[in-house]
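Take a look at this single chain, the form predicted alone, given in structure tokens.
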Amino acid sequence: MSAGTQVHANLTEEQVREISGDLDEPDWLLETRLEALEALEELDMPDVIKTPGREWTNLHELDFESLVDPLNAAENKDQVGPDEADVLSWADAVQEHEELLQEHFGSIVDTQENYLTALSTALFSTGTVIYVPEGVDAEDVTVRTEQNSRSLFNYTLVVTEESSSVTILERQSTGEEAEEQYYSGVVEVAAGENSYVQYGSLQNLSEEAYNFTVKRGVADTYATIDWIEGNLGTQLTKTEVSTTLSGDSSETQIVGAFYGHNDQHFDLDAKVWHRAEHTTADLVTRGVTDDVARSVYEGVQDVGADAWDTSSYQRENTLMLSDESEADASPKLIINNHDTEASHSATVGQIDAEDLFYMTSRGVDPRSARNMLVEGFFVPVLEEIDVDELRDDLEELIGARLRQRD
């Protein structure tokens, strides 16, 4: 481990075992956690993302010996599906679907990855899993999480059978608020043949929580993993989005939003690996820092050499509402195939002086102009949104923001 790593003094065996107990979980479940615990004296904290000459995230600092409060966990939670599919807590899960746990869980995000995917498996007391059988159309499915306690490990897993579709939209919000929180979300989706999964989450945690959050999906032939990630929360959010298209003719978007104030740092990833031929990625994000907030972006769109026939696309286009804050953005395409269609662009820029004076000449005044346009920056994002739920609740918490600036 690094020099300047917090080790957990403070966490034991005996706290893991109690909280796998408490679950009733069996046995080969119980070993992964507490081998997770103690690689943590042995493994690193995630890439964090770095632009020439900066190190945007300083991971090391977070005092997670205060932070983590492994046997106080706290939540409400609603976990709503139709009767067609399988929308279970972890406890429900680890009762009527073992065999589906040992298959998935931990095969598309390592458990021991990092030290914070570690301590994640060590300590999870939360989770949902969907499990969606052959040929089921599952909409509405919700998973609400509101946080109580000083540290939240929310574990979520989606597996969907050839042929099925499922829609899942996810919020996580703070409750009762605590002067420092961690929330840590882990989440796999393993789609199945020709299914389709739309995956959707906003994130409105408190701005004194930190939030490290990793979703991956693999995608098998002719299948679909779409995300949409919306963050607004926290004050330091460490977050990765990505899709593995392992299957012919599978395909992925990512399409992310963002808002920081204040004093918001977001380290955000966006990533597709092609593996497999005639696959597809379409990778969009859009977001705004203000007052003295921080975002870094960095999308990676990797061909594999036996990816033939690809076509994959990436925009990020960050604005900056005030001198003081800061954006980065950091798009990079690996092409191993020569028969790809690929592109990727970013920029970093702040509202266009044409544009505010346009709108100001005719009468609107500065501040609903310059709301106008931030509102009107978001569009291309929001039109990618196919959840109606969300995408209104995300135009809403960004209305709500912009009322608030001076």
Given for the second form:
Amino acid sequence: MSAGTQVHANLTEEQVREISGDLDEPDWLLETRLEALEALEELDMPDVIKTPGREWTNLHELDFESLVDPLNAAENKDQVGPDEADVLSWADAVQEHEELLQEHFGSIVDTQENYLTALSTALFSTGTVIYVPEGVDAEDVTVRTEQNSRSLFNYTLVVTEESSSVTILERQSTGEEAEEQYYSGVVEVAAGENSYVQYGSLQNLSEEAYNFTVKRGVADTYATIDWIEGNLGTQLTKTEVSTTLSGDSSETQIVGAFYGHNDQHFDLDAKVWHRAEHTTADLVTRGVTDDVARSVYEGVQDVGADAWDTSSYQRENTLMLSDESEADASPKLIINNHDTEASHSATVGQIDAEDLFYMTSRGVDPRSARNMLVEGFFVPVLEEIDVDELRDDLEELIGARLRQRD
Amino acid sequence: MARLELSNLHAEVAEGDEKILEGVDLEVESGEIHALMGPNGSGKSTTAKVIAGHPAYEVTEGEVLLHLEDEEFGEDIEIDEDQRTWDLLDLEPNERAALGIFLGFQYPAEIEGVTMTNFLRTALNAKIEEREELFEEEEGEDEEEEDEGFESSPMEGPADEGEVGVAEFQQILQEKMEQLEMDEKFAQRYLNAGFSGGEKKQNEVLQAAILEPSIAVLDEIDSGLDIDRLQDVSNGINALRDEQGTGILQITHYQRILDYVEPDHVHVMLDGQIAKSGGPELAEKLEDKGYDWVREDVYGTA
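Show the form predicted together with its partner chain, please, because up to now only the form predicted alone has appeared in this conversation.
Now the full complex is given, and it begins with the chain already shown.
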């Protein structure tokens, strides 16, 4: 019996072999999965924000034993893109692009970084590979995943070659609801020289679901990776979006919007690693917590010793709509190069009573006034979203959630 | 015709028992301009906020009544003579606004993400809707039943008939902005966000022009204005009175704006009360001699 089988009574090497076999995967990939399975025993949960006396997100309390049902994954997936780029299901990618996978799989997100990445590596059964050849502009790649099973492990790889560009819109939602569900997604983006990647994501899973997502990109010289991260669903989301600016003059923007109500919990990380000269980063996140929802945000701008002439900006604002909701924000600036222009700020507050009075004194009823203020609060973030469809969807979901309120 | 009556109004800060208003008596009618003057801390702004229903103040004694005559209700509504007076203290700020009270703020809020156009159209439609509800309550149940009959009639049109549509509103807004000589780019900017002090004040007058209040309380709308802007703002205030018959309560420190907006009545506020009232000549005297003589005059001490 291997070490992996000791971790989970219901997780076995045979299951991993079956998943890999069904996808007709090469041996190296099966080995990667088996090693990840075996590592589970040694690995801990991802880091979470701690404030004195409190660990904000308690991942240890999740009962993965009952949440994870590896052989019964079910989903409804759309993977569409233009002809000039390859937008492939995982099974097709294994057949058509093995070299690409071998080069990039696990190169950006360490498959054994923590318990959840290893679990994802061992068990993922679905995914999308987006490959954009040199010089191709690929607009409107759409990946829609509707989860229909207790657990779903998803993997996405984006590779852009020199001077290409791609706009990806990913949506995650729940089709058939179970009492509790677990969605795990790992996204790796390798942006080649002078290429542009915009990766927009809208997570609107069931409010009974748990969600673990890590999205990471590496930007080569003159490359740009822009992320849009919208979070509305789940009872617990632990997500990280980050870019390593490894090439000179590379850029990234991370735009986040979230809206938690009921007892939702969001643990959101936005991170940038400046590792080359003349790199630029802009991190903007705005969110709302209502009822007894909680949000915890950690933003990191890390400027390495060789990152000369860096520009790095970060803003995070949370608006609490109820007295019982909670929010914590922790922006961090780590600077190891003096030739840096950087700023960071975070605010947590409630709707301003004077703003509300101003609007009601002009005849707007308090409820409409409050809704206008909240919608207005999201505008600076919505304005950063270039993809009309994603912006409209987000706006609509925010509006709908506001109108649900008493 | 509308008449706002403050009688023996006492108010304190809601959290704490600091008394700010100690028996204010004041009456403003349609078409009149009243200047309310007085040193800092005398209770002028508090009076304005209490009229509009600011939650930070608690009224401990007295009344704020609004009396409306026929033409204020619109053609379709008939209200009994004895039901034309509202006690504003029973109403929420938005209900007071619907009845025709407008507060022009000394420091207007800056509202990010909400365009002027969107906000003002929402406010205008909310006013129309709220008035219907307020007047229906006064009309009594018989009338309401009749209304229900109309609602099912195919001749009545859509349910939200009476709402000001986007195109119609654009036209109203454009017209009023031209009158006030405001740049049309303001319409698409976020409410007061990044506006200069003068632009904010001009925007307050614009909003009053669009919402067509019966009574406008303008709290130090003249502060921080250069001469050109002061004239624009003053023209706007005069137009409110001349074209819409709005009654104006103009709160100010200075005689300056009163050169352009000539008051019918001038009141001096001291220590939470109206200490002295008179005509325009009173304002001039204050400009020359300050407030101490009023104090001496009224209390016998300086």
